[in-house]
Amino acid sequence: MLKTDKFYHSTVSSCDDDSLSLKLFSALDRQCQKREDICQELGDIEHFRELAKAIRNNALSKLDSCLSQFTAKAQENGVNIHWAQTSQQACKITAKIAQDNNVTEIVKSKSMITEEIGLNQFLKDQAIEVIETDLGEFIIQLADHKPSHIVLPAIHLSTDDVTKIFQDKIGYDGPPDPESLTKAARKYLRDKFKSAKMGISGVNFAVAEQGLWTICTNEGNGRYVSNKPDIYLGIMGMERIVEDIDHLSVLLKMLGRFATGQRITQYTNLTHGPCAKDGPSQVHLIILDNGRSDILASKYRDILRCIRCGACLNVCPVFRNIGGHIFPGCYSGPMGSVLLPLLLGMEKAKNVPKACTLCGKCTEVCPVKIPLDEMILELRNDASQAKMGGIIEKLSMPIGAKVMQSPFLFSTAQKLMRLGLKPLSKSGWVKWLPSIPGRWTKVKDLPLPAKHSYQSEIKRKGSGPKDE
């Protein structure tokens, strides 16, 4: 269970780490002019935003229908259908895979589904190696981190970071340049391409129509691993499906734009099944559920319409100073305030939605129209309707709020305030302040209220200024 203090603590420590806020604002500040620059040649972003929204919309109302007529043509063209209610299942599923075919070595390409169910690590309790293909991926595997972004899971990390990473566990005795690292992890995996007999990778999107989906790199190792290795094993969430391939192809130019600042990713795969005389001879799908149906059944169903693009990640305010290793899942971020109490439970992520300004930032940004500040309050307002707060906000919060509707309480108390805070303040700041109160004093310093408030200053002066 992720505990307040825990959450908080963690929080600060973030926070208080200069060189983690500006690798993140440098990186995402580079990542959100070139998603500006991009799209404006869309000309009205408003339209492509709502065209998307209404795609993805009309695959969720349907979306019984849109997995039937998909699996269905899927399984016409040779593609081994598997059904995962859980994590647990999906795992086990694949581990029989692995198995039944004496497969002890795995390459895997980036997927944010596989880090939900925490596949890598049921492998390799089972004696199965996974090894990561997408560079950022492969960096943190290595040094045995956990994705920070969705999009970017190195982006914590600076070039000396890594090349420090590359000499510890793979001998790299080349320069700390990004050109020469790449090329270091290129002939590392290199040889474990042409080793391993199965591959894994998330889908991006499936297409009901054609029974066919996707994946999207920059890096080329997508298609090695959907192609190289004699077994092929896709795993989505159920949600991740469009209608038809017009659908697609409208959602595959957001994605670019919204996540990478392109046009379109440099690798778009589209896998149909196997084949005989090239590629794999055995493909697998598995789709998750994982409390899916969950979503798809409340109020916090349009989160579903999330197509990965971490735009909202970027333009974060919180994320852009605390990252996503403070997060207890694998999503991080406006969305992963969202998701992460809905498919963890309440309980053990009450405290999530909290990590949010409510500047409404995310919800400007995102393609398909999310409104993810509003869930934020109402995940919020639903943890304190279970009574999940601790003690203080239990008995706080119910006494704030009387004192904000009476107008002559709210006044006594700024009074008070100030009274109790003139003591330990120095040129109208305070610099600390005991127990609760002092997480604000922790890391930031507090201004004393002011002498006079507003209204009284304005009552004192008069409305403003007359005409002459």
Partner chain sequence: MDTNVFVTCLADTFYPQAARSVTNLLHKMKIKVSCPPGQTCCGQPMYNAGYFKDARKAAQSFIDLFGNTEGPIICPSASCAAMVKVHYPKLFKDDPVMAKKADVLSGRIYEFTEYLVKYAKINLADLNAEFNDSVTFHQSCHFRHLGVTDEPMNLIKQIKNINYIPLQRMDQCCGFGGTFSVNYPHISKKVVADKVKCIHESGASWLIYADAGCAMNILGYANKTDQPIKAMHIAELIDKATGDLSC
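In this text the structure is predicted, and so the values were computed from the model without any measurement. Residue numbers count along the first chain shown, from 1. First, how it differs from the form predicted in complex with its partner chain.
Comparing the chain between these two forms, the rigid parts pivot at a hinge, and of the candidates Met388, Lys169, Thr265, Ser65 the one placed there is Met388.
Given the form predicted on its own above, produce the structure of the same protein in the form predicted in complex with its partner chain.
No partners, no molecules, just the chain.
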């Protein structure tokens, strides 16, 4: 059994909250259905998954040259490029850009990388206010929540929950329906867009050949953030790059379909740098490493193919019941279970890869064919080798292996198990067991082992046709 930690205890409380799984089941089933429907149009989806995988692998295999081509071109286009090794550095660069320009208010579109580096809190501590402009992010910012899903940050909230938040935080007095709520948010945010002097977004993909990058949104707020204020800053993970526009077009197709069941997101913005006549006068881009170089050099490099579509979260039977809030970082579900131990260090996330049934649905769905379940297994093995498994596990596994190596020990264990369990059983079921096995019987009954194992039966009677 594992050594419990904060994550473990949080899974217990999430599971106690039936309303959470109810919300997640219906919302995620809807997402999955939309994806399946729209993917059908592509015909052989496997072909596209292979293609997308190859495109991502291609960029990763020549990441250095892609990045230098990209930055040279972007600088030519007038973009200020900043390299950040760590979260802290990325936050500091952002704050400096704001402070140098006397900015105290920033509008931001939805971006997981800014969550990864804890940007909002950092800027808040520097007396710089960040206003989230994506509706979902805006809602959770008001509620002071973390995103619970990498694509659908407010998926843990119902319309009623949102109404209540709006009433409490922005004096909303309209009806509890999504349309009116959206209108209220829009009105509130428009004013902020007008006054903010700086905008920040993440980057979905950078394109090496042209030195441009994309922001994909469905609300147009990415466009606003990158165009309206005088200063625009993009922040990208160093792996989020493709070689050329053709490659980009395939990934945009996949991202829209796998993330939200759309052919392409409503607004797909391409940013090319400042323009004398229009838009921001300063364009900055931070390229963040934050552990990615190490991942690239490790056996886990395939995870860098991830395009953050969230499809693996949507199909995950565990995520559906625990949601994304309780993960020890901003990433959750299967991709989070791989990324968090790599980004935060195994010690901080050792129980996360264990919260997985290894059903493989994530790997089956992933548009860039990341072998998520295999990586989760590999991480478990790393944890056990680093002696981070619980003591019981550490002791029982070698004993298990010994028993499995010896047919005699194995059949003796079978017999002893039946002998031991028989007195505790009723009508073939064991309802209570102490200690670790009790963790099973607390939620499920255990069948009593058969009177004779199959192998002992054929030993006695032979396996001929009439062995019944």
